[in-house]
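For reference, the chain that follows is the form predicted alone, supplied as structure tokens.
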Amino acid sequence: MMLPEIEVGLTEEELAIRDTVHKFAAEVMRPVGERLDRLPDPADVIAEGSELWAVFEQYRALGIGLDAMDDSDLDPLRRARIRALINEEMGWGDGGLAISLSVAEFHRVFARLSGNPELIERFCKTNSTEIGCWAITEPSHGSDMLKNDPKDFQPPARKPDCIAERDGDDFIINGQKSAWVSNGTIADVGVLFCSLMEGDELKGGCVGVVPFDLPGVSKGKPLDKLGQRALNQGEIFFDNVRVPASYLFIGPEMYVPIVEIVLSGANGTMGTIWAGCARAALEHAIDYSKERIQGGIPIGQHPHMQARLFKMLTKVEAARSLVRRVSYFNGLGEGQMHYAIASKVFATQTAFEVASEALQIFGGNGLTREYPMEKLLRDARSAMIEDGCNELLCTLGGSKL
């Protein structure tokens, strides 16, 4: 079954999309996405002829990316609950995929937003192809690196893995960025976040635009991972890479506002994709209830069937009711980053939950590949930890009270 849109006050055209989007998770990212999970090697998921390729194909002519609500003439709050609608079905789809398209054009945006007609034209040309990472998380610094200050490099803390030297007109990038990076092996460029050095004195962060094919760039192998196996991550090189000074627009001055947009921007996403995996795994549970046979009826007839499942309903309409609100209230350009990790915070925690509370309604079934269930766990389990951990998450947020 699929539970019922509660949400007071779409319009026919909102829906509509929601429709569409609805039908291309369906369809298409909920069958590949099962198929490409049971790749042995995370190398098979993006090698030529895989079913990947043909994924971005079709989610770029729906036209429903992040560049063309962008260009719609859409006002902000409408704009933020179609893509609310969007994110959720395409969670309920797969949401490594939904992760990993959601990313694909995030250079767009910071090419936008830099303003200079020459990043412009060259990241945000109408069908392209390229592909975009969030190029932040390292080796040696994952959470250090969301305000990059320099004293929590200094020893016994290790040096950035990955900085920035003026030399004239141009930057040259030196280090690495981690395995989490998320399209890292598959990215034609990437929004780099890294340390800016003045001789061996750390200024603090910076942030631009950097093309992959540059020469001195090279990448790792794809991460072999627990879950979100059809979402490509893996580490991206740096050896003496030099790019004009105009791609690294953002200093250490504007490094930690540009940190909170951002982060407000990813985990209001992630709360969203992660709600509708939540209610996928909650209708999984709810038809097999009707399906599976025990005690001479199904088992949806069990007086304690029934409690589990309206435990498991209150939790998933409480994630999808608050995910919403903040995305309306962030896309109107409050930026209020502690409501986006709550969204996040709260939005995984509850796929994860009900997605173990649904395999454990489907028993020893739920264990095996042959039901979605064990799936969707390890997907959800993944989830909180990525776009930074639960528990440091609330922290942060906790700072903003």
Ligand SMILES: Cc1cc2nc3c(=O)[nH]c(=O)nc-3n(C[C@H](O)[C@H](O)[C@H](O)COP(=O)(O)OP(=O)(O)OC[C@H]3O[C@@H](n4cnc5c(N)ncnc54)[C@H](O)[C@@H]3O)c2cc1C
Second form
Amino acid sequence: MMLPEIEVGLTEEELAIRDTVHKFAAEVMRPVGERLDRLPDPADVIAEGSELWAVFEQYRALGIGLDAMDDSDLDPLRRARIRALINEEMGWGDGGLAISLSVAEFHRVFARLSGNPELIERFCKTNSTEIGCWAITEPSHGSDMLKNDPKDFQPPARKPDCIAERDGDDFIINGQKSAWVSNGTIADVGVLFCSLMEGDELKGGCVGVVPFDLPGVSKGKPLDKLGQRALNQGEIFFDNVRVPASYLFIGPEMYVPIVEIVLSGANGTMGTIWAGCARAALEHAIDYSKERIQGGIPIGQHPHMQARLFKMLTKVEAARSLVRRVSYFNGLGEGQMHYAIASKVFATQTAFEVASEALQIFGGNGLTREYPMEKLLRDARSAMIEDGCNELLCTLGGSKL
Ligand SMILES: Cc1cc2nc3c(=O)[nH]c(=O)nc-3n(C[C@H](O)[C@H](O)[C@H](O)COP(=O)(O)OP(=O)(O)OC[C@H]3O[C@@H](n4cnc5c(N)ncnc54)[C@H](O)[C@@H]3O)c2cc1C
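Please move on to the form predicted in complex with this ligand, as the form predicted alone is already shown.
What follows is the entire complex, opening with the chain shown before.
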């Protein structure tokens, strides 16, 4: 079954886009995501001939990427409404693949933000197949990168792992980003967040778009992990990488606001994607409750089961309501980071709780790979760490109150 849409006032156009994306999620993302999840070696996920590449191709063909929507003459609210519907359907299909497809376009957003014609010309070509990423986390600095407290990067704390130093008209980048960078080993280009040094002095953070075909850039092995296994992740290394100064266009004075803006966008997107995962888990549970017979009747006819499903529905609809409201609010340009964090934390927690309860409803079958629940639970669990651990995000959100 598909949960009804209770949003009031969706237009014909919005419904048509939602249905198109739902078809893509049901026919492509979900089955391919399940098959990629089972590959024992994450290198096979990104091997030549992997089904992953067909997912990218078919997604591009749909013309629903961030860029396509930015080029359209949609007003900001309409764009935010459509984006929320698209993300929910993609999260319903496969959360890990939804993240991979979304972050693949991230560098284009930053190239436009730079206002630099060279960057726009180079990275925002129509029909480009370049894959992007958001390279922020470092081996010694996970949550630190979001917290932005300079003392976390000075002795006695660990120094930054990735630094940029000015050299004439260029920056020289050295160090590495952690194995958690989504699309890390398949990315052609990345939005790099790193630390700016002057001699031994840490000046703060800087951000820009860095192509990965520059001499000195190399990649690690694809990461082997518990959930979202279709999402490629891996390290990026920089060995005296020379990049024009205009590419690292955000300096220390704007670093904190940019982290907040990016977190607002990324956490808002995460909220809508993982609300989709929560919905998928509930729909599976309802379907199963109609098939599985115990006590002589389908388990869904036992009142206690009906109450359990109803509690799950309440949580899923609460998550859908919150993430959409935040998307619309942030989409109008009035975005506030703590609302995006609320959306991400609540939706990922809901996805985990609902997937866990749904697995319980499947009984022993829920634990097996023959049924979808164990994968959904692993995927949702990972989302509680992705884009910032939920606890750390709560402290960031709380600091704004
Ligand atoms: C699926 C997935 C996708 C990801 N995608 C990307 C990506 O695209 N790009 C990228 O750069 N990174 C990515 N990450 C990395 C992610 O953002 C980090 O894992 C996250 O920020 C946490 O960092 P950490 O793993 O180093 O944990 P740590 O920061 O070491 O945290 C460990 C524990 O300590 C707690 N903690 C940390 N600091 C504090 C504090 N100040 N106060 C109280 N408690 C604290 C945390 O809540 C956590 O429980 C991804 C991660 C996952 C799981």
